[in-house]
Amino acid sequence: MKIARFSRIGFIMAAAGSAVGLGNIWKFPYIAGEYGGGAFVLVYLLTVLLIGFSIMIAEMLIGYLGRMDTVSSFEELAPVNKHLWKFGGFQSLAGLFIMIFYSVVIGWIFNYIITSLTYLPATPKEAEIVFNSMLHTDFITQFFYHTVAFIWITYVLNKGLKGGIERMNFYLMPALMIILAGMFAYATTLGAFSQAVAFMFAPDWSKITSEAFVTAVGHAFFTLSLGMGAIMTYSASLEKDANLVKNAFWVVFLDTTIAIVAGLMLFTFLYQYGSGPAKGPGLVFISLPAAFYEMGIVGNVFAILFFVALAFAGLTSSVSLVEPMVQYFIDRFSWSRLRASLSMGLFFWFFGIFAILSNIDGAKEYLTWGGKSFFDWVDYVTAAIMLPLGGLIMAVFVGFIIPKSKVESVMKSQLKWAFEPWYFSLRYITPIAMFVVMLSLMGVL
């Protein structure tokens, strides 16, 4: 089945929407602080340039040449052993599995948008009590907003690439950037801005370890939406004369810029009004609401704007996580878009209920194994195994399986002198890096 065509700006917005998600605004800032601030930012930027950018071009190339869903594209492009290489396309399952907990987190954000209208916790301790109460005892609230996320995402997916995904990103991505730009501009007027700049960019090399490098590679994959079939699926809709390198550059540039801007803005508020950086959910659901409280009525406005921006980032990523499997069932089994969208939506909605229950007192004991809850296991398996494995498969496929002449026919004119270094990196450096990352995240190394 022919895939609908994106406009160039539509592709960039959709791919950037896929890349710009909760990882940029939530995860990147606290990871940067944990692993040496400026030192980690430098390592991350090098990782994005040398590995992330390289893999993104490879993933775009597979989709651009294949012109079908991920499974069919691998099968179509493999000169031999097509029946085996088609399984490389099932990396798109990673996005669907990520949605199991991603939708739950988006539900938390929806809840915080509503509560921020009238209430902000006065202290980090109070904020922690509020968050933990929701997480461990309030099943109904989490279930309700998880369901709202499911309805929104399924509706957009059913509208298709042009009418749903491109249109949503056309509005939400600029809105997200305007909100963050406005809050960042305000942050630059505060005395703590220089402290935030020092935190983000002043290097602490003592914290740069092998674990920091692994974390940088892993986060680059997560935040750029690599190894889950989203970029590949979108690239199948590009026009024949599309420049993959330029498109990849703009996606990486927007993704990285938003991550850095969000980090500077968040840490300025935390240093100015709060107690400093925090890790994990504590950054945006505990420390930040308490910092907003100190701003007075302006804090309520900023809290609402921030969580709306965070919701936009989550929603634009969510449709990209599910679309590859939707397209697979449309192409391979001739399902209607409604049937495919609803089936995939119901999958992550149903298992998302178990992700919620795995944190609820009285139920979590039955959904915890090996020291990890069902929520944590889904997060771990996708991040530690599925995404690095997807990157490894793509690097090997483009570097060794697709004939070099076919790769050159598209990429030589676009990369010019950089083609051979890129191709060498894709064949020898990237696969090793992906293998090491996967073993490290699995705890083998």
Second form
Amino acid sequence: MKIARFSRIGFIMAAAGSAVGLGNIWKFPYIAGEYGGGAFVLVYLLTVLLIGFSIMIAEMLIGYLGRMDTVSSFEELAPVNKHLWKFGGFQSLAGLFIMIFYSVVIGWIFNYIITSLTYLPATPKEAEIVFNSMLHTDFITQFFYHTVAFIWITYVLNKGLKGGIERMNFYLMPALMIILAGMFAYATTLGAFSQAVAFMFAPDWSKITSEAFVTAVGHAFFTLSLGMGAIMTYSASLEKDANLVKNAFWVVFLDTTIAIVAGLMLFTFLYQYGSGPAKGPGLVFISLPAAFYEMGIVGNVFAILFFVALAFAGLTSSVSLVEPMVQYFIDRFSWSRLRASLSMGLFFWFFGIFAILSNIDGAKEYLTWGGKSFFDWVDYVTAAIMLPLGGLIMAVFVGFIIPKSKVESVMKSQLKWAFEPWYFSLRYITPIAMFVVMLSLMGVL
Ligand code: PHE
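Right, the form predicted on its own is done; let's see the coordinates for the form predicted together with phenylalanine (PHE).
And the full complex, kicking off with our chain again.
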């Protein structure tokens, strides 16, 4: 049973801290670049609005009504077949799996903060060599910073919901927003800003393949932290009279705004000083440092601030990725918080080592199957299968399993006329959309 409760603003900060992560600043710009901008961004925005927002409310509702860890909440709320429905709560395992590569990427960011203090690559070519030599040959550096990330995250989790999670978000989220706002303001003064706007908002439908479509939908899930129990677990600590719709609105609004601001800023810098919207996961680690170099001394300051902001975004998401399983072991097995945080931390730390090795020359041959490294597999299986499946289960659970009267008793007064459309979309639109996305991502369609 939970005793700790978020403060009103504390919840919004923590949930937005979960949503705003590497997905917004590292992943979104590079996949938007890969799929040609405009049309992709539009599909992503529509998905966020039409599906993401309604699932966000549903996920909050399960946590809010259940008041416990994800597994117990499903079990508690299912009127029949409790033993079956409790498996719905194991969607929170996805968070631990995501952490396997998420922590490694945060490690790269730590490394870039430190190296940016003294060095920026002069050309994109040089930047590529630097990044690739870290990725493919430097096990020690990656291992070291991955371990630093593990210690930081485990430490905060052990401090608990209020003293750890709420507190860290309370400082890091405003700091992150200030840094991004400052850099964005600078970007708007540059000539290339209008090019960046055109790239992100002028839809070129010929670039929208079915794969781009599905990636946009999958990303909407990932970036809103849906389908793995993070929002659900946080919502179990909401105040009794909380307004879920307002909370969901703020989380979706902040997450989307920050993705767009970060995207516009990065593309402006890349058009003005760099090589344009470069493709691939190396965007912020390769193209961007070279663009910062071109900016002179401002670039040095920006490079450090940017990677600091990115680290903050990653850390506030990380705690939300692990907390659901921590809560599970505390609630169901009466583990101490220390024992639960440390065990979950050690889990992702241990497998993270293999994620690093799966990119290292000489070791990667043993950790690659079907053309994908272990690192890529974890990313793929979580985003392509686990999160959409989690979303599907929640939509069906709230739409069909929890008695409508119970759902109504909380949501009717908050959603008003929008209650029926929301309920309809949970029952019919979302499950079908999620199912299609899942099949396509798995390559079946
Ligand atoms: N939303 C986070 C991001 O954009 C990732 C995340 C996914 C966090 C799922 C929690 C749960 O980086």
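Definition used throughout: the rigid core is the maximal C-alpha set that superposes within 1.5 Å between two forms. Numbering follows the first chain given and starts at 1. Computed from a predicted structure; not experimentally measured.
In the core-superposed comparison between the two forms, V48 has its Cα shifted by less than 2 Å.
With a cut-off of 2 Å and the rigid core superposed, G36 has a Cα displacement that reaches or exceeds the cut-off between the two forms.
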